[in-house]
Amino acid sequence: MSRAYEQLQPYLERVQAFQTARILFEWDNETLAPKEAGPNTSRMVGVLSAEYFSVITDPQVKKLVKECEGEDLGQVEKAIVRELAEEIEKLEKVPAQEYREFSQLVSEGTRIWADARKNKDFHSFAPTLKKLVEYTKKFASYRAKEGQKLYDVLLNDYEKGFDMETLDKFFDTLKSQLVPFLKKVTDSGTEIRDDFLTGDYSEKDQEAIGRIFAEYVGFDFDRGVMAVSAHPFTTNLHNKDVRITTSYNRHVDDSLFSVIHESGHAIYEMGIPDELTQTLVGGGASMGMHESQSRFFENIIGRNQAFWVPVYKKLQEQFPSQLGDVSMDDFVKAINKVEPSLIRTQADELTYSLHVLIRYEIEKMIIEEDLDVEKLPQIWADKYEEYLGVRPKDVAEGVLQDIHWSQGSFGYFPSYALGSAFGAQLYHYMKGQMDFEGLLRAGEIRTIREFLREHIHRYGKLKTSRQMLKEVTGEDFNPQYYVDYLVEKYGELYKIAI
């Protein structure tokens, strides 16, 4: 270890400690904290954020990073210094007081959003959202290089190397091929029954089966916990403390697949090696790669008929009156039914990316066109009618359905579609390396999971998502694999000649 890197260690530990404390507050705020705790907790989050900011922007830290960049460091040390240098560059241009105010606003924003969603009242959230947009654009302007678009600055935070030009081409590929195919599906005349997925599914039973399936796909309850929140999410303190949430309603598949989805995120974090965890490279390579893993577990594994061969009886045993007379084939068809809907997290695989496309187009309008946030409910509803043929009856199932904007996470949404495409490319490659469906039928998910750990999870942030894709599959990102996967799967389900 170099002298400069050794001197940097105490600062890195403080950075990690402040981040850990903020994560704990955020977890508590979304799960168990009493409603009235919000404002007071938000102030403490503001203090912690200010302390984090002060460490990152400390002149001594910047000096040590410069010294480290000129020394012969190991792979992990180099990557940590690289991440720290990027964080310094990101924060040093932002006034400290503004950063603290924004962090406190985000903490308050999630609570205000949750109340607004519950009460179906966008106007109660609009002033907070306007402030969040103003801060986000201002911070992006501080960081933007000459000629760089503000939204491109934000997109790069979540997925390096994917700007509006790249994403426009990606989404154009999806639109040009999937929208016509979706019409073939909806015009096919194939009827799929799914009424048995909705009914009197008690929360207690949903929680019990959720725990069974989380553990079955690889979630380790000795290193993780599961709770309930308004919007399912995953967070972690390190590779031995990973936390997921779900939510419950009358649709049993919603909670079941949200648990499998979040378990995919958690398995990624649990697969981070000990030498990386609790460092600046001790997490997923990007939000897109993270989503590739969660959606891989949810859809490519969880909605695969082969997955249910060894475990469907467990589901029937948990819900004998609801599913006892439903065959596995009918159940699998039901959980893959294509039906344009309003809620992104409940969308079928085929229409899912259209939900993401709508958010991408709206975010571009917000950041690049100074869209008045008061117009968002109308624009949101119009786009859903245009792309999916459905229109929300209220803002709870419309513009207020997602938590992301209340957290200031503009630029995140494209990661969901990219993750689906990354996952499909990995799936295509893996099928050439193993009997994928045969392993699922035999209940050997461990083999699949270990492949992902070996080729994706163990690298943390040492590599970018595109680097890993190229090293694993032998080629750069190619969205055609995603389109082909969907067309093949749903062409067969809906008896459409390809």
Second form
Protein chains: 2
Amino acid sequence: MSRAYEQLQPYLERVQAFQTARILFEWDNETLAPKEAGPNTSRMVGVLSAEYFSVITDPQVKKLVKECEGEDLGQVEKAIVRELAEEIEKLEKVPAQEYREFSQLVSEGTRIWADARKNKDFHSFAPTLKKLVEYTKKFASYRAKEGQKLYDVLLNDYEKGFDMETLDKFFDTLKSQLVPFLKKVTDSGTEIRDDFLTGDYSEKDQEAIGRIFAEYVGFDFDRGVMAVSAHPFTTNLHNKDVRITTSYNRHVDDSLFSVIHESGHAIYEMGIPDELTQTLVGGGASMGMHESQSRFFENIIGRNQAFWVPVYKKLQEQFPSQLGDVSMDDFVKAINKVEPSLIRTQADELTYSLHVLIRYEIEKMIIEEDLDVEKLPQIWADKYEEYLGVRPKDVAEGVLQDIHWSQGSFGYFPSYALGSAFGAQLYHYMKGQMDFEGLLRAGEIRTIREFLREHIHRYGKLKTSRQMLKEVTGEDFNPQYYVDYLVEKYGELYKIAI
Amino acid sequence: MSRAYEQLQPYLERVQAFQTARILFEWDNETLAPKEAGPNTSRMVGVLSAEYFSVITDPQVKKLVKECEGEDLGQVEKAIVRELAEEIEKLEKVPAQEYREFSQLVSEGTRIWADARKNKDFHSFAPTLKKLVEYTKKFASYRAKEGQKLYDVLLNDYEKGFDMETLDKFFDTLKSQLVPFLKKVTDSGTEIRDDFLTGDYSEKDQEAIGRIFAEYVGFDFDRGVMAVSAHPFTTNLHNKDVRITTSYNRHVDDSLFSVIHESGHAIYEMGIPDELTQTLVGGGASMGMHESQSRFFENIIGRNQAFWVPVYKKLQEQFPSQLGDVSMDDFVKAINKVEPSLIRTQADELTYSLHVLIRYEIEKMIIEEDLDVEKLPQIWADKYEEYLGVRPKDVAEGVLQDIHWSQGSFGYFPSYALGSAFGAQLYHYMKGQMDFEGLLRAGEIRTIREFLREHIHRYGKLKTSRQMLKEVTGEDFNPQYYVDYLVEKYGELYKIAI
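Given the form predicted on its own, corresponding form predicted together with another copy of the chain:
Time for the whole complex; same chain goes first.
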């Protein structure tokens, strides 16, 4: 009789195949599928999801996982069994029938949300949102360990080891230091010109330069593709098939930095070793660690003055009439311009985490304080006014702007801010190890990328984000690096005495 | 206890989901997937194929199929059970282990074939081909009914009711009439100019006009997409997601007519009713019937003088410098120019079926007469010289040109010629029912398309091609219509007294 771990392999293979198929369907749906394909295709995806569910909750799988505990497993094998055990626990605690109802609600929910956003009518979405919250809380309660708060259960799904206790401290740090700092920036009187970033930038030219920059930062087009979708995203079938999308409008920086951002995600997935890909540990460690890499490439690398030294000429050559007369310094200032705004996905680097702070505070109220969802538009608007100094004129640019809640995703948002903070902590450490800006100026992004690959990417999900951060930087998560990075960078840009 | 037919549904759903996923992976692989994705992705597709196999050969499924025989089923239900029973029979008679070996061989086979073709070296492919033939014959022998010839087993997979007896007559008709007729055409002394079809036709313009013509003949872009691949093909996930590809080169007619051809396939699949799509009978009736529709749109409609009357101007507008000075008459002559050539996929309408005739004769020798595959290059070249008057200078433009045998597909080729003959028989009948050319001249393709939808498409696989042909035209398959159509059309074009 072979070992339990070996007997698990056919199950794991099927899990992987169903997941890979689901990812491909999703990619196809976002990038290419014809308008009317939706309902018929969804039915097939539903069957594949049910197959996935039935393998994970197969009693034989559970039995084998238990038996594996008695076996002498290697590090990778252990981690795979651990991931599988967690997935079993997550799925088996929720009754299949309730999960189906919830899935159905989610699929309707995103449609109702989209309509509500279009019509700027929160009340048509509120009853659905209320039900989504109820299911979410019920499912969290099934899974909560004794004494565990429901929101902590949800947070743990996206970022292990970051519960409310940690996140309260994190967001308090941001709130207490960045909100007053932002006020100084907006009051500084420093004017930054960025009109040249908007204009007659053809889609063809934006795509051409996007490909050049994706490749320049390390996206490997032999192992990946780039396409167009309504909202940029990254996905992958495995480490040799990693896909990014972008979208094009009149603001050239939107597509340029979305491509660099998604390339950061993609480089992470391309850096997963062959031994891990197509296994349960063959992906980025967490949402936050993923976002740390994408925002690292986008902001710490891509919006760095040194980055542009060797390549600004290339951009000018692609857009001679638009940027031929714009100096590199003016360009770099423009791409770092701070402008408190209403839409998270369009936020600048400094204000970004304040958008997330607002969502964190509201999610806590929804999950832990039974907030009446009808009050959300008001609370949302008040917080934007308080932290960012701007107030949405309607729910489309307010509480309805993000898709997440309509998909039943609560606890996801904090990862966006955590990612930026992880990145800043890594950056602080890396600057002590290498001449970071010197490398950028020399066009040596490879060295930076290899550092990230060596210390982060190659571990997949073998370690948690918090573990890796500690092992790499020698220090537990410390949000102060993030605040310091922002205050230093934007203090200089806006000439603020600190 | 519910009826056996109802108990079959979850199995059928899974069959459908695995097939749909496989189709999407294949589409993605041909149109988009990055260079290095192959091996990892194949592994996942292999798992999905194994799942498909295991559902079909599940003893419970077989039991339910048997029980269905005692139930009072509707026409559609009966047809679905019949298709399932046939698939079970096909898969269960071949030992799983042998089938895996064969699949492995096929996946190596296409690679070895591609290399051999590139190197113009038949001998490096011959041993693999020999093995493929052996497996094919062995599998056919497992499935043969008493006294049934092996090649008949294979032919039946692609075209029910067309065995060697029928096909011998069909191809004899072609050989005895078209070979001498072709000689008259090539000896006629009539010169047709077609140099203007080749030149600086940009990919962008070819794509634009391709989309216009696809839509013009009836391709619905709300239910389909068009992309680029090395060789044009059509595939579909269901009736609301039908996909065609084309490729672009310096010959504008190549992409134009490949788009119209694939649109014919696509219109068939878009015409499958909602009740049938996503079931085992929710596709075209057969390979031959499918090809009848694609070649009907390409040739009987698309290369018809009347077709161009309302739309030639559009083509000229897209290509003013290339076609502005070319009259419609000269253009229509050019797209119908006869030129005996070596490559089937580039053959004109008149010589096309002779390429298929050669393959049919050779396949019969391979399967029924134990032909030594080493002799193939010689036999191939001799037949081309005899029937078409041209002789390949190497195996790349000879016996190695088609992928089919390397995929273990024997018995497929005849469908290509049958399709053209089905189309001609339909055309003959339709001309008695409607002013066919008048409709084309008036741009009323819709009426023609609706006739095909009403009499062919909407039945999916509920009837065989032969049944449908008989029911629509009131007559069994009769290849003489095909010969008459060609002789009339090309006799006129080449001014041949008949």
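Residue numbers count along the first chain shown, from 1. Note that the rigid core is defined as the largest set of C-alphas that superpose within 1.5 Å between two forms. As the structure is a prediction and not an experimental result, all values here were calculated from the model.
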item	value
Displaced residue check between the two forms: residue 134, CA, 2 Å or over, core reference	yes
Exceeds or equals 2 Å, Cα of residue 321 between the two forms, core fit	no
